[in-house]
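To begin, one chain is listed below as structure tokens, in the form predicted on its own.
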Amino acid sequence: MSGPAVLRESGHFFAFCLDTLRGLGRRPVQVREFVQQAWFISSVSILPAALVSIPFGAVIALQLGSLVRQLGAQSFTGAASVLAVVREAGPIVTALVIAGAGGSAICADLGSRKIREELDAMQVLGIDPIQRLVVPRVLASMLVAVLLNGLVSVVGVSGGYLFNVVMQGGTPGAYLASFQALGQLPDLLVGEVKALLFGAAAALIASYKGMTAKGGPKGVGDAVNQSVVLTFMALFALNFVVTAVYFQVVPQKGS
């Protein structure tokens, strides 16, 4: 893709999250589709992002404790693993799960709509298909977003305390001290509008592409793919802006 195709695209992806911006305060309030979605997006991504949370927590708690044994700081092993998790990897996988199972149906869901020109349609008959398809769909994911980061959290720091006690022979009551000795309520709230702002994402870059596929099935399918690889890739991004905005904005403890 050119330059320029890549700039139009661009502005025509900024005009569409205006609309969807502009959406959220128009009548009547899709009700009962946001719920639809949600209960959806949830049923899909539950399961994953728990099995996923759990190896992840693991993996953290073993690197970091090998790492902090070395430097002979085994008391924070505790405080790395979890702000780690509740940080980092907990709005990560979230957002990878929503991406990959939420946003793929999403995608797909609004690109066999608009290839059986049902979008069209609802446009003659005076309906904004983004105030009554996008707007609930982007709601719904910001919400499964924020309540399954707060699951992967829990279940992260669970098998990352697990694995550290069992595992490495670190005590129980070091990794919760150090926790609470350098852990604060600043860490989880970026960890929940961290997830907020990547349910948003991926749920905007999926109804996007959706909206514009053509080619007939085959273009629904090459929509799918490319959602959830920019959706990838603007997960990473946000993650960096926001991170870098949280670390000169909040204090830090023991700094």
Contents of the next structure:
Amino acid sequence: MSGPAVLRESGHFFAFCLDTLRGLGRRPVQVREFVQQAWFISSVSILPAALVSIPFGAVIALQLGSLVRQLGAQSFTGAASVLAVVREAGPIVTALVIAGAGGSAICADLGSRKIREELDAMQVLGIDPIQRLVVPRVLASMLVAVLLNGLVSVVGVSGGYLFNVVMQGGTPGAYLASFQALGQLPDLLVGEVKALLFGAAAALIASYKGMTAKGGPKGVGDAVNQSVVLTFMALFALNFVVTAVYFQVVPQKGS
Amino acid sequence: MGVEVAVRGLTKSFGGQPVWSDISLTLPAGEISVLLGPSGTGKSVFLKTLVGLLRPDRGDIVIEGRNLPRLSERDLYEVRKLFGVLFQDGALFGSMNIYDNVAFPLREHTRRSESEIRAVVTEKLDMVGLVGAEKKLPGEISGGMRKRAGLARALVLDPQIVLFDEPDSGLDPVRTAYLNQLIIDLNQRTEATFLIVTHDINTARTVPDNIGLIYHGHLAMFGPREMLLSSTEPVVRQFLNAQRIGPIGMAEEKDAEELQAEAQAGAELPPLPPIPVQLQPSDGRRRRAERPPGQWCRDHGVEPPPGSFAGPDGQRTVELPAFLTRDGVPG
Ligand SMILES: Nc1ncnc2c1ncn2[C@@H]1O[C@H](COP(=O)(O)OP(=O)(O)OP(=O)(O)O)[C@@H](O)[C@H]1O
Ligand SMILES: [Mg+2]
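Moving from the form predicted on its own, what structure would you give for the form predicted in complex with its partner chain?
Full complex below, order starting with the chain above.
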């Protein structure tokens, strides 16, 4: 895509996000669609998230375990792996799963509606597809992302704990105490804030790409592909920004 | 009572590529108009522009004093409540069964109870001959059935303006005949303004009050049915009589060479076929927009082709008005 085209596309996407924001306040609230979508997105994402987070937690525990031993700071193994999981791994796994499983499904769904002219028909019947379809999807995706992040954190931390205590011979008391020393509530909150933003961004990009799909079934395929790639890039960039802001804004314990 | 749609200087292009330009026409309130044109000339685009799904580059679409291309999104949704649209492929909601599809506008826009909704939906489904298919999903029925279900959904809110995108493509001849009768009867009953895009020449010749023809990026002609059916304008004549001889070729427009070759071969234009009588409402009463056969020709001093306004077997199917017999116009 050429420069102006990218700019135009970004402008359209921005306008789309504003429309969605405006749609948030509009009645009637689409409760049914929201519940259905939340159910649907969780059903496609919970299992992969859980399955990914166990090895992810273990890898982090393994890496940090050996790194911390090399540095001679064994007593902080617990803190390091919990913080790594809660602050970074949780949101990243959530982002991957939400973009890959939830976002692609949303994009494919809206894209096929678009090329079947269902969205046009809806507009002619006096119903705004953004309010009717996009808003509930964005909200559902945000909710599921937050829940998923909680799930991933719990599973990842338990995985790390088991790995450290059972396999690497750490002491349970030291593991928890070190977390007490370095961790704080905002660590958990920032993870959830990230997840919330990721959920919103993934659903917005997927919906936008789906609703602007054109050129028949092949167009839908292309849209899904682009939406997944774009979402990954956007989420990693967003992750960086939020993390940087977090370290600027929230004073860290023990530093 | 239907409303008038006035289109002035409408132009639309996609990415610099013009689809059509400078289209001006008025769909008279309560009348049936047909829009014809070779495949790919932008008839579907025209319908979508009329309901504000696509924004024109230039031009006005005035409905009840409001100019659609200038309206805000919110006002546009208001104006759209006047419209019922049958999309080319039906555009049913794939996740809902036929019944829920037809009930959808009622559930969204009215506070009727489920039993009232059931009555309306059943009536509309009966009208298009789909009773018994309520529980089927759009993916499980034929294209023709999808189209009829789309029609039922388009009509469920009693729209003032109904746009049909090829209602008869994919229907068998019997269903097409029923559908044409249905369109006439609906127009008689609702007096809504109808615009029908079709490729069916028989439909175009017998159903509408007005005919328009889009050709080569512009509106070649728009006017009363008898005006176009008696026209000797080459494009109009070729299209309305489904002939190969004329300016329209396989790839939209014949080039000069082909035309010359045609002229040299002495290809002679066959005479204009007789103008058929317009389809009548099935209860025998007149539609408000209906005009007596031959009136336009008489008013404009045009001699209709011999045999016009007679039934298929040469019998007059309608009583000719006094002026025709008096003037001795053949019939
Ligand atoms: N959304 C769009 N973006 C770009 N080009 C489009 C779009 N919609 C239609 N076109 C182009 O506009 C032209 C007219 O298309 P349209 O579907 O209106 O034709 P049509 O007259 O309805 O043909 P048919 O009789 O086959 O249905 C085509 O060349 C098509 O490629
Ligand atoms: Mg078309």
